[in-house]
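Okay, so here's just one chain, in structure tokens, the form predicted alone.
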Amino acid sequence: MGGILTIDREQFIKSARHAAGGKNVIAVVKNNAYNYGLEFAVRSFLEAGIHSFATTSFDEARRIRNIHNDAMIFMMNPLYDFDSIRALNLHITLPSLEYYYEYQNTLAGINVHLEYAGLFNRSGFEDSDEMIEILRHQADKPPDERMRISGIWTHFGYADELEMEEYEIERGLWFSLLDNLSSQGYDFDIVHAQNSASFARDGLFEGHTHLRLGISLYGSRPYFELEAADYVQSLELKAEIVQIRCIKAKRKVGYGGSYAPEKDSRIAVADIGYGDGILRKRAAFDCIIAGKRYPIKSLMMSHMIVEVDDSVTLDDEVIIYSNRMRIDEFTNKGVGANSEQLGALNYQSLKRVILNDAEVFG
């Protein structure tokens, strides 16, 4: 089977609504909505009162538009298919002077958000002077040849790094940039910079119209020091036990003899593996069977070996993720970022079940 991925839709909506805190939110739904499923997530976010979305994919933008004709859809990557941008009525990032001067004549009428590179430095303008150059150049154009400069944004790459000073630096640079633009008479309808970690640390910044939230909307803490009760995980990943075996001491099991018990041991073989998206680092820790934690001992493409005691039976299930075995717990243990663990899940092999929705996806 490859495991069962279960999502409680009611809890998902409740967690998203709580994470938004009553603010205007742009929900980040890229990469299949962190692998929760794009259509599921968008419809659930709409029910939670969120009507703006951010992605990097034209395909995902089309699917969002098919769900909600009036949603604000913001594209975080530079785009070049301007006919599709217009047809889908997208908001797009404006990432650099070079991009602007190359495509200025095809940007007319398109909603753009000026992007500030900041310390994250993935893309964006270097400073306010570059932005002012664009703003003045646009003002000199006839109205029907102008793009719509609807917003301004940046990304804080260090907000979840509590032991580093870079977040304070990047935040200060961003405020300085906004102050410089405002002093020249430039303000924007949509101002968004804060991710889940920044919002948890500072609340919504003054003068900002929207949060741009990812992982907290999906029920994971953006950093581990936050109260788990404020971020309830709606996702559970489990697998069936396909065999229970007794293994003699020193007898090797798995690829390359990856598991060789020091003493006679009992193992459960679960029907899930790295081919289903379980990270190898995740397999260095425990799982839950019948309410008790047991160590994972070996991970193969389609199977997982767990060392168990005599109480475990074939009727039990192996829980890899749940609200008792949280994704952010393993982020804190060094398995990988919340998004990394979610993004690895293989929807081609996992059975997906939505609770409280009467929908089952194979």
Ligand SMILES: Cc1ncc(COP(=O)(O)O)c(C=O)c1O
Contents of the next structure:
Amino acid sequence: MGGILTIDREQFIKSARHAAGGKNVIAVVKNNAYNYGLEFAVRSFLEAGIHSFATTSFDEARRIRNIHNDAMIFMMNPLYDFDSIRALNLHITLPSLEYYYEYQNTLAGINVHLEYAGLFNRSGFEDSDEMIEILRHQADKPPDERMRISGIWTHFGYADELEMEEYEIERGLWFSLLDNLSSQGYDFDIVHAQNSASFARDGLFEGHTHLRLGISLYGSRPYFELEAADYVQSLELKAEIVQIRCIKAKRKVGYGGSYAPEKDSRIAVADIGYGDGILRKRAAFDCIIAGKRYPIKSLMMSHMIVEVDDSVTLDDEVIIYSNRMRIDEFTNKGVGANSEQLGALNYQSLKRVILNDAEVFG
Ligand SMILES: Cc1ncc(COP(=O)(O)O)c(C=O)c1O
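Same protein, different condition: the form predicted alone was shown, now please give the form predicted in complex with this ligand.
All chains and molecules follow, beginning with the one already shown.
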């Protein structure tokens, strides 16, 4: 079967509402809403009072639009299918001078947010002079040929890195860009820059209309030093035990004899593996069975071997993630970013169960 992903919907909504802190939020729902499930997450965020969404794919934008006709949907990647942008009434990033000059005529009437490259520099304008060039160029056009410049944004690449000083630098560059624009009379209806870590560090910046949050809405700490109680994880990942075996000392188990106990040992074979999205680095640590931590000893495509004691039975469940075995705990242990662990989960092979909800989302 390959594991069961359980999400407590009430807790998911509670965690999202708490993470938003009463501010306007654009919820980042790319990659199947960090694999919580796009439809599930969007509906739950709406209940938590969040009505704006950001993603990178047309497919996800379409599915969000089907759920909520009035949602502000912000597309973080440069896009080229202008018919779909109009049909879905999307807000899009304006990523560069080159893009603008190439598509300026086609962009008429479309909501754009000017993107500042900053230190992250995946995309965006270099500085305020480039933006002012565009703003002036637009002002010279007849109104019906102009884009709607409704927002400005950037992304901080260092907000999650507490020990690096670059966050202060990128934040300073962003503030001076906004000051330059404002001093020339350019202000924007929608201003968004902060991810979960930046919000946790600084609160909502003055003059900013929205946060653009991902991981904190999903109940994980963007960095480990934060209070766990403020970020409650609604997701649990567990697997059934398919067999319990006794292994003689030095007898090898698994591919290439990956596990060979020093002394006679009892093992539980769990019905989940890397094919279901368990990262190999995650399998270097414990799982929980009947409330107790046990070491994972070997990871295969569809199975996992756990060294157990006599108390474990075939009826027990193997917990890989829960609020007691938090994703962010393993991020701190070097398994991979929160989003990396979530993104790896195999949406096809894992059975999904939504708790505290009448509707079951496939
Ligand atoms: C452009 C952009 N903004 C915001 C976020 C949300 O970041 P976080 O999940 O750290 O809150 C992401 C996530 O990757 C992103 O790519």
